[in-house]
Amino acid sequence: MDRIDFNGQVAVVTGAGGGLGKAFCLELARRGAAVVVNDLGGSTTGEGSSATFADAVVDEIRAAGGQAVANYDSVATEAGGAAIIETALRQFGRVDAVISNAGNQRNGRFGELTEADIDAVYNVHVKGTFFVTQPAYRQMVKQGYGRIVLVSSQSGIFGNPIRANYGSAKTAMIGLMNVIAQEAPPGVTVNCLFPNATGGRLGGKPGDVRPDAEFLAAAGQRSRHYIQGMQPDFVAAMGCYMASRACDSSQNMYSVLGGKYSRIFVGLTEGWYQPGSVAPAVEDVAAHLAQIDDRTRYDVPRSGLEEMDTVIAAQRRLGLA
């Protein structure tokens, strides 16, 4: 296969001051991209700011002969998101790829999360993704080319305890991807990455007693089998592919965990179809639940319209359409 490179391209990575974000930046730069390294430099829960993290990544890229510029704006405001993309346009003249990776965590039991805990996480993960990708998307549409990679989470698709705010915010990435993909013109793609890696800056509140200690212990017991595959570089390989010219399709969801690369998809069972204009009784639904649940045959709709088509297909199977 031909070498995947980013020569002549400009990439923006948010939350790039360490862990996965740093790994994305280094790999993009190594392959020829000019990189905007965005990091607010705050705490893992979102407070404060510092130029230290972004500057260190930029220095490392430049020392290796690459092109990079730091940006310290917050993704959590519309002005901040616009400023991040404006940095790419001002410094390098275009934006070809965005990896929306900025994040924070305020972990806690579902019944104990405060409004502040919910807002802080939603502002970064949900609003922040909107505020960065919107101005980038507009530029990509003008150019006729662009790659958007939304960094979601295992917590957002499969769920992990003590992360109701974080997990639900990360699930929003899937819905956003599905809509952008249907609106985007040819040449602009959007996909979701579900990474797992060690060395990140995310964590709980300082002084937490870690109410998820049981989950962490269970995860630790499993990770000893694949800990060597948990370095950020393993995720960067997939993330940079998704940000490259080689990735020319949208609505793909890929997981990277412990050296294993997998496709995630949302399936719709063939289910049970009730013809006619009379709604079934509750008992009818219960009686057909095994058929509704049967995963032997399924569809993978890529839009609401395609789900509608599965109803027409059910009618045809019964000779009704």
Ligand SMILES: NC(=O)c1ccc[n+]([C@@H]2O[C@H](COP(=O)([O-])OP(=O)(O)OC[C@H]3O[C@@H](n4cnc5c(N)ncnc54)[C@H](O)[C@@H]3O)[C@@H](O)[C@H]2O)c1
Second form
Amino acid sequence: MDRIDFNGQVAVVTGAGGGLGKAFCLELARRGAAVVVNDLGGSTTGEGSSATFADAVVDEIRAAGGQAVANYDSVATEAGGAAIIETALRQFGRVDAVISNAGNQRNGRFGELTEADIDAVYNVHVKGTFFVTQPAYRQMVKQGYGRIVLVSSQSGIFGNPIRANYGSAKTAMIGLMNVIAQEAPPGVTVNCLFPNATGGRLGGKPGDVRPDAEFLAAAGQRSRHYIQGMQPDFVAAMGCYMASRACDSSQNMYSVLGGKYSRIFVGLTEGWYQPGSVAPAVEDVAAHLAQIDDRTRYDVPRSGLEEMDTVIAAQRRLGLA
Ligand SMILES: NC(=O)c1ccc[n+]([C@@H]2O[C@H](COP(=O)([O-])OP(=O)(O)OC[C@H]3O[C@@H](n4cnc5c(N)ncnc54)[C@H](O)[C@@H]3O)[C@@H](O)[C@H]2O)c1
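Can you give me the structure for the form predicted together with this ligand, which would complement the form predicted alone we have just seen?
Whole complex next, starting from this chain.
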């Protein structure tokens, strides 16, 4: 395997003042990228700001002989997103890769989440991802090249308790990926990463009273088996691959958990087909549910059009088309 490098390339990583974002930046810079290290530097729930976190990462990259510049804008405003990408263009002249990684959490039971809890998390994860990737995407279209990596979470696609705002916001990134992939020109890819790692600030401080103590205990019991694979650099290996020239496929979802690297996909069962123009009764649906649920054979549509093709395939199987 040829060495994967970022020589001559420019990468932007949001929320890169610590945890995973820092690990992405160090690896990208080590492999030759000029890096924009963005971090608002506030609390893990999203309040406040500080230059300390991003500056420390930039210092570390420069001390190792790499190229980096700090940016402290919030991803959660359109002006902030524009300023982050502008920093890359002003300092380095292009944007080859963007890793949308900034994140906050305001956990609470579903019935107790406030509008403020929902807005705070959606503003960073959903709108923040738009605000950063839109100006980056425009530049990538001009260049005819770009790599967009959206950092999602198992909390949404598989589900973890007390994170209804966070989990649903992270799952919005999947829809965003699917739609960008329909529009993007060849050369511009967009993929989702589902990381798991210790060392981020989002995990909370020791001694915090948390409503998900039971979940954390169950997760802790499992992770004892693979804790050595929970270092951020395990995730950085996949994230940097996805941000590199080597990753020329788009609209894929990859999970990294405890040293295990997997593809996540959305499947559509072969299902049950009701031909003609008479709609089935509710009882007909119930009677065919085992067939509808049967996961023995499935398709993995990569667009709405491909889902439509599966109906035509079902008609063909039944000799109707
Ligand atoms: N660590 C994990 O196990 C895990 C699992 C699933 C998903 N994730 C996701 O990975 C990403 C990184 O997580 P981490 O564990 O390294 O946590 P982290 O808290 O160390 O990193 C998130 C960073 O985002 C920054 N940030 C928050 N709001 C911002 C804003 N508006 N603008 C710019 N920066 C902002 C924070 O200051 C923080 O440094 C997050 O998106 C998180 O949701 C992490």
